[in-house]
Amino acid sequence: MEQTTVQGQSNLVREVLEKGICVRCGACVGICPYFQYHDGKVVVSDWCQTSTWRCVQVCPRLPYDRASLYDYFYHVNDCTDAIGPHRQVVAARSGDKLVRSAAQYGGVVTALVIFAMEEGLVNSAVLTDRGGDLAPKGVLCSDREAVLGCAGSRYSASAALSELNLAIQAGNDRLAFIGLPCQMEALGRLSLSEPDGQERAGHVELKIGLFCTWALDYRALRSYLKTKGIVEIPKKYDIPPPPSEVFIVETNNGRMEFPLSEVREIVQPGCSVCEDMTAEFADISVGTLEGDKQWNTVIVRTDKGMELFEKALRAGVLEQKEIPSSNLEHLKEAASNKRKRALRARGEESNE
């Protein structure tokens, strides 16, 4: 490929891809025809000739003014709360045992997506499939069975925003998107991008974020598991809350546990500079509830998120209970520590 003088794409290639800090969020794929995603890797197929530089504007690993997103979404210049702006934090779970059995923990994400579809609040949703021989990827779901098929945690990147970009280009509207904090950052940046970012982001009616400390490189995970004798496609992954420090893999042949210290060696390098653990720019953020695998921690952030959550409670789709104060304190501590580590990694904070 002969490089052009257009600096947008080449800047992203130089500062993100070549430095190895791409987190495979998929924001650049589909919004630019010269970025492609295949089996857990974003690649450049040709040099871009345009000067809109959308890829640079949406990439969450390129520097940007985070305060601008706080101002746009929450009308504040900054947020001192470690878990970001929010209306309430509660424990919740699906009221449907079938949903809970399919989901990783309390099934809140799956239940909310299905409910939003059945109520006509969204037409379809972009989730992440289970992966297999190839890395997980985004998939457009428009019915209950498709959503249930995507239930469960992946612990690896999926470039699901690429599927969202394609859905928007195809004219799909009133979409839900379920993704990681980096993907919510990218969606937020899309809203502020030129020339048509706000219009494109307007196709997304609902954003559900997933708590994330880090994500694994799927290709490296596949290789790691082969060294442990696992060559078949795992049925499920799990990382129980501390102090367990194990990575659990379930296959048709049983369950195996591996030291989390080994698995951390294959975390994506780009995760080290991510300061958001709880998906601050989502309408609702969901994670585990430490000490109780049947429930989720739910952070309701926006008016839209609150309206959906309350409707789901009234309909019996969700159940809620008060979150223990110790859980909330630990969540805030973990989120604060992730932010501090990211700032140190970026050279924006001392090691003291």
Second form
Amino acid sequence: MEQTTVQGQSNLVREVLEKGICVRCGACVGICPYFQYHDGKVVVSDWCQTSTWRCVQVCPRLPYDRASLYDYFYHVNDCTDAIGPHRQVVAARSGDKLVRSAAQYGGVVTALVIFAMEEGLVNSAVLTDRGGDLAPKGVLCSDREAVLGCAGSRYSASAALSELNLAIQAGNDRLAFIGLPCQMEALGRLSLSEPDGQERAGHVELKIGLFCTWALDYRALRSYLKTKGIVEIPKKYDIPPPPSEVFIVETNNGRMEFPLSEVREIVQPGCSVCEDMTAEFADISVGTLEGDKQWNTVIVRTDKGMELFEKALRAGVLEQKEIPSSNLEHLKEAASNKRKRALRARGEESNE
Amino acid sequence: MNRISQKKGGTRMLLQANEAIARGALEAGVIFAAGYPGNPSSEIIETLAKASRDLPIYVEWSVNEKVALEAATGASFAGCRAICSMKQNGVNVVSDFLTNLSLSGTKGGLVLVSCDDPGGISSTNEEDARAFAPLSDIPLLEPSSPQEALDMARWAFDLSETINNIVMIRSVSRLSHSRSDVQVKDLPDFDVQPYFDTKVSFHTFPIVAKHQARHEKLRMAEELFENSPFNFYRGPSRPELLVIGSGCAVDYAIDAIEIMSLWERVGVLKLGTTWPLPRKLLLENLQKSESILFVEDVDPFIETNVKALAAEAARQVGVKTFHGRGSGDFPLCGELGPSHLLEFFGNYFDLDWKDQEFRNKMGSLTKGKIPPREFGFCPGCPHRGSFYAIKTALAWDDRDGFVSGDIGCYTMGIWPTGFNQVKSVHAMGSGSGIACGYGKLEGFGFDQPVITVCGDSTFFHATIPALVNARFNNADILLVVLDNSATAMTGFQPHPGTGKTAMGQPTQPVDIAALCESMGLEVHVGDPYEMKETARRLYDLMQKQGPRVMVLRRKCALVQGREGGFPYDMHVDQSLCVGEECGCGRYCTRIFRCPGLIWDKEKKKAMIDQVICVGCGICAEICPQGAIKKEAKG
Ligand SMILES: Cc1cc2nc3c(=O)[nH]c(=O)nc-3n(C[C@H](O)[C@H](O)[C@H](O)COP(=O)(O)OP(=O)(O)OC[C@H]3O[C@@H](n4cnc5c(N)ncnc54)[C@H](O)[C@@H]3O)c2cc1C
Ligand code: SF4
Ligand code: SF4
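Given the form predicted alone above, produce the structure of the same protein in the form predicted in complex with its partner chain.
Whole complex next, starting from this chain.
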């Protein structure tokens, strides 16, 4: 293979890991023995010498041509909509109270994953576990209980793509993947990668993306919580929409609030160059519905996503309502702001 | 019966010099022997331990060299003859005791044998332990053949009892491990009755008076040395060049003279008693030639002292030209070999020396016939698993952690076989001592995690004080004891943890984990073969503070090989192996590097070398493609 601009592992290490902008998506982990994820961090364990490099082709933090992904997934050259290409945006929630009570907000993600399994659309799904003594990590789930056990948001990245890589390697088919926007980008890049990216990505039947403004560095979060006297594993985290400016942590000892300004200090540096808030390369993207914690904002993007979503509505697994236009405006504004901040941070001109 | 224990003398035996030292000691009636294993000295105690089955003698592997010499001294104070052996590093350990003992003096003949390792062939240093003789004012003997090793060992006990002080014998690797035909004498009856005479006492006071007495003892020794058969001159009465030397080096000189037919031009003064130097003998011989060449290992010990003597006696012996290591004719370090001598004589006498030609011939004959092998752990070695786990845990931690190393097979952790994890190695126990230092730097902003490693034998030898220090000063240290139930590096000598003594008797083993627990340390026990699990636990331990210990327990592969072997038949499923491709990049042969894994150049896939692989099975865990398969042996 001719070596052009694409370089190997050392490039990824220099440009991403050493610069501290790895967002722990996990795309480079599990496909080779040289990258590993442990306790909230992706590290290099040894030096690789191969001449075919999957790692640099999938990493969402190496510069790549985003237009090629728009083209591949949506057959458009560019997207001027701040929330990415989509079929519809609605408010939705799980029809099941039990799911809602376990979930972060309306439980759309959990409900959809379980439904996709029960319908046979997927055999299993890679989600993010709750973490224990160590940071949350990806986990392969193939039944309702397991999926329910993963409900709720952990505000640090879990490198769950590594678990997906291993699941594919182990021969699993018809998989669902639930992850952050950076992970959807990485999965998208995988589809375009040599030598076998398309085939690998082909095992992923369903991609559900989460909205994301940023994620925290887990090891820093643990130290931070420790300074606040929290040593047990939190039951739930929450960041209510602006203007509340607080980070909420619920443990067995109750609920504590911390100023968001303090928590921003431990955001992963790599998030500052991320331009995607709504997981533009997912089939369905899910976030909170500002002002109503019992509901989700749902962006349905692909035909496949549409089909599943409608089926779920028909089956009563999901309930929907129209999204207030002010919410949609806010969402677009927030998404557009994130993109602008990222482009500025990357030294690229904002084209808006 | 062991031939070393053969009562009757007058016969010849093929003996290694270390065995000859043991036999010499037995001929002198030694009943007590102690030492600590270390190449090239170990066979002395091993030989005596075997002899203990036939003879009424006591032999022990002590916990370290200092304790060994102290134990042997106890026997001497009780009127018995005793011997103590070690390698050069051991003499450093002994030195504090030695410099005091030589003031107090001894009773029963007491001999310290140091086997030095010029070139550091199997050592962590290159050191000339002879320096301890002048430092502690004790006589020094240097054999140059197995026969001399035996004769000197026997005589050293007489000398020790004549001057009432300890005597040092110094051998070197080449000698210790070479064999030749040796004339042996009868063994005595060993009918000593140990008794400590309470009318006398052994201490260093009054110090200056004892120091003076020590010098007087040396003077007595020098007088005896003047007529010693261990020193002799061979050559013409007025040689063009006079060689003065000791040990193997002087033999190499004699060989070179022989090969180059130089006996009419070169004379050799071979010294067997090198401290104190026999002054009269030297002055007499120095007058024979104006050019002097010193040959010795390692430091210019004789050279420096003879130069001083020649300066003092310049009027009598005349002006000299000196050659040797100190004068720059030979390198100041490394072993002196036959080729150094051939080259020197060749240049000095302007003769054609053929050594290079010989080497070229050797090179062309052996080329391609010797498989390349790097310094590495054996197949099945638990240290490979331990270092793999350590490497993994340090990588996960990602704070630039490293390993503070120590002495044992696992010193090889400095090389690729141990994934280059070990970043410092010095003396026995120093890994943990140094870690105590790192462990107190946190207050200054130091946050690199440090793992220190030591073997089970090293743990007992010198790690315990460092660990007590860590507990005492609450240092943040994480000690990993690589417990392979053997003093493996030096040849599987038993140690306090093995439940067996040098003489093969069962003994209550000292439990490392329990000992650490009793010091109030956090202790965990793990299996080096469970690499992932061990890495996980090490990672967790690295996040904690204070002194912590993880004992990684697994028998040395060579011991396991003898005691029932290994459970698996291994093979690589080459249809799964992706070799050089992305997704592997020859992970097993390039990174994991067990010598049992080899690269099939034709197929560009990995394979198992069925001759080398022992079947421990741990590489199955590391193959990213699951291509390395293990099956229970049929
Ligand atoms: C780091 C992070 C930042 C977010 N930021 C925003 C934001 O700014 N605005 C907004 O509207 N929404 C944000 N969300 C999404 C929001 O918290 C909910 O996850 C989303 O609304 C889905 O709600 P739900 O009730 O359907 O979730 P649930 O039904 O509870 O399902 C949540 C799913 O998320 C998965 N998950 C949990 N933690 C992680 C993680 N760290 N990485 C990947 N997957 C995970 C779980 O496996 C589970 O399947 C963020 C989520 C995360 C994890
Ligand atoms: S951002 Fe993802 S692909 Fe890039 S280095 Fe980090 S974990 Fe690997
Ligand atoms: S580690 Fe596995 S895939 Fe890689 S070369 Fe060895 S056997 Fe082949």
